[in-house]
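Starting off, we have a lone chain in the form predicted on its own, written out as structure tokens.
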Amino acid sequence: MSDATVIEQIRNVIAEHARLPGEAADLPAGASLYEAGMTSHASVSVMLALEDAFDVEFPDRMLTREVFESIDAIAAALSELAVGSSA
């Protein structure tokens, strides 16, 4: 899966589950989702939706605010999980 496809899927999940006041498509990939209006409760919904969308499970060590801080941070975490699952 290409990086652009992963980012697009992440944006779709955020648009559907993060409950942001603005459009997820307008957010820079490095922008803070929390500063954009995502609550910690919504971040749990995002995490669960990402697990479904990418068929992964975030380990306890990744259940931090930093992992779900931005689209870039989520993409990096998903990349790490993909590398780990192919090892």
Contents of the next structure:
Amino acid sequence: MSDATVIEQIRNVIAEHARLPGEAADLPAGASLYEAGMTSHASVSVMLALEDAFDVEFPDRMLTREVFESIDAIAAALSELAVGSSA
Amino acid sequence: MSAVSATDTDFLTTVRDIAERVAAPNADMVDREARFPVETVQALREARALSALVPVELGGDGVPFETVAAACFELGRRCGASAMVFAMHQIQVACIVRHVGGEPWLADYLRRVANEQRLIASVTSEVGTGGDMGRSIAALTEAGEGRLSFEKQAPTVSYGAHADDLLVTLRRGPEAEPGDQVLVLAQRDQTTLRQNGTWDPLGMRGTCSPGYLVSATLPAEQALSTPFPRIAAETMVPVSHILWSHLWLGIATDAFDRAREFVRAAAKRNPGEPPPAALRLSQLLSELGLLRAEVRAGLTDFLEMSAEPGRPRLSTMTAAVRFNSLKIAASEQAPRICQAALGVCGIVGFKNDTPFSVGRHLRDTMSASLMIANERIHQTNAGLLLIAKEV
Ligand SMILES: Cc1cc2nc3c(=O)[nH]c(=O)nc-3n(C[C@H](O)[C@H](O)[C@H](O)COP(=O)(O)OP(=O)(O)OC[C@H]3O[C@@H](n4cnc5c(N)ncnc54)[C@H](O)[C@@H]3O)c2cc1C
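I would like to compare: after the form predicted on its own, may I see the structure of the form predicted in complex with its partner chain?
Then the entire complex follows, led off by the chain already shown.
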């Protein structure tokens, strides 16, 4: 999976599950999802959907606000779990 | 009976003494009149207890957190409302101390808390969001010349009329989303409090917690730069749940002690024949033991997580689940114990003016499950449990 595909797929998950008031397609990859309106409730749905989409399990130490702060941050977390170009 | 293991420092001895000498004799009056426990708070001020958690280098006493938790327990045994006022204040201090960063105004403020023994109240809940601390309606707005202002409809501000300062959650700005919150320290002389309604509740009457329209204009540096969600996860939520549960345990322990005194008195009247209530007392002790164990375990987990550099585990969802379930368990178990103590004492427990009265204990602990509604906390945990693994 290329980095671009990973980012694309994260964006899809966010569009479907983050329940942002604005368009997920317009969101810069570094922008804070929380500032964009993702509630902690919605963030749980995002995490579940990411685990499903990428067939991973986030370990407890990764389940923090910071790790799911932005599309970039999520991509970094996934790459730590060996999803992306190195996989 | 000592229910909390903590190094018996001078601080704890002092607070225990204040609890017995000042809080206990005034507790019934404070409850009956729903009046602020002025004597107890004054005695705590004189003992410099309001700056217990402020580090020594900022002029405070650097008392370990576990000792402050034990102090909440000791006050809770003598006057639930005094204990709640003390605990709420310490929660606010902990939020500032643990997130002061390099901010000179806040460091200076903590020096003033120590020097002036300032009392800090909490304005987190809001009309329209109820007990959902993670969302705000009221927002900070620019007021010119580096100043900010806000106006917040607060449904419940404990000891608002007696506080020197208020710690307030707000949206970062007029355009910010409800969850994009900051914590702001508003001094009393910068703040207007317009009281809404009265304070004539079932229990915790001495906390004097009516609603207010809170408005203030203050310098921008009085907003903490650490985002509120981080302060909430690492400090406000776990510290609240730990200190509250210590004082609820204190109230329940006193209810148990009264039931035990009742049984002993009955046994003395009829030596050689164990009174029927003795059996219920034994059952009550095992219930108290469960509460005590959970309160201790919650404190131990928090101390462990706080000791790690950067406190990474405290900001995980697993930690949120852990301290939420402490709150739910303790808030449900404490009134259950008080009610069972009433069952042991019977009518003399039901009467408000006997040595075995436990009505105040029962009423005070009944506030626990709605002080941030347990249903809400269950709902949060229900979501987190879908994703957290080693809970
Ligand atoms: C003694 C005492 C002192 C207090 N002092 C202060 C203070 O100093 N400062 C401060 O900020 N706050 C304080 N509070 C907290 C505050 O008063 C309330 O916890 C908060 O306002 C919630 O009020 P609520 O119960 O009306 O609202 P809600 O939390 O909205 O609850 C109302 C009802 O709706 C249910 N409910 C709401 N949302 C959900 C949900 N998502 N899922 C399931 N059920 C739900 C609840 O279970 C409850 O039955 C204090 C509370 C007490 C008891």
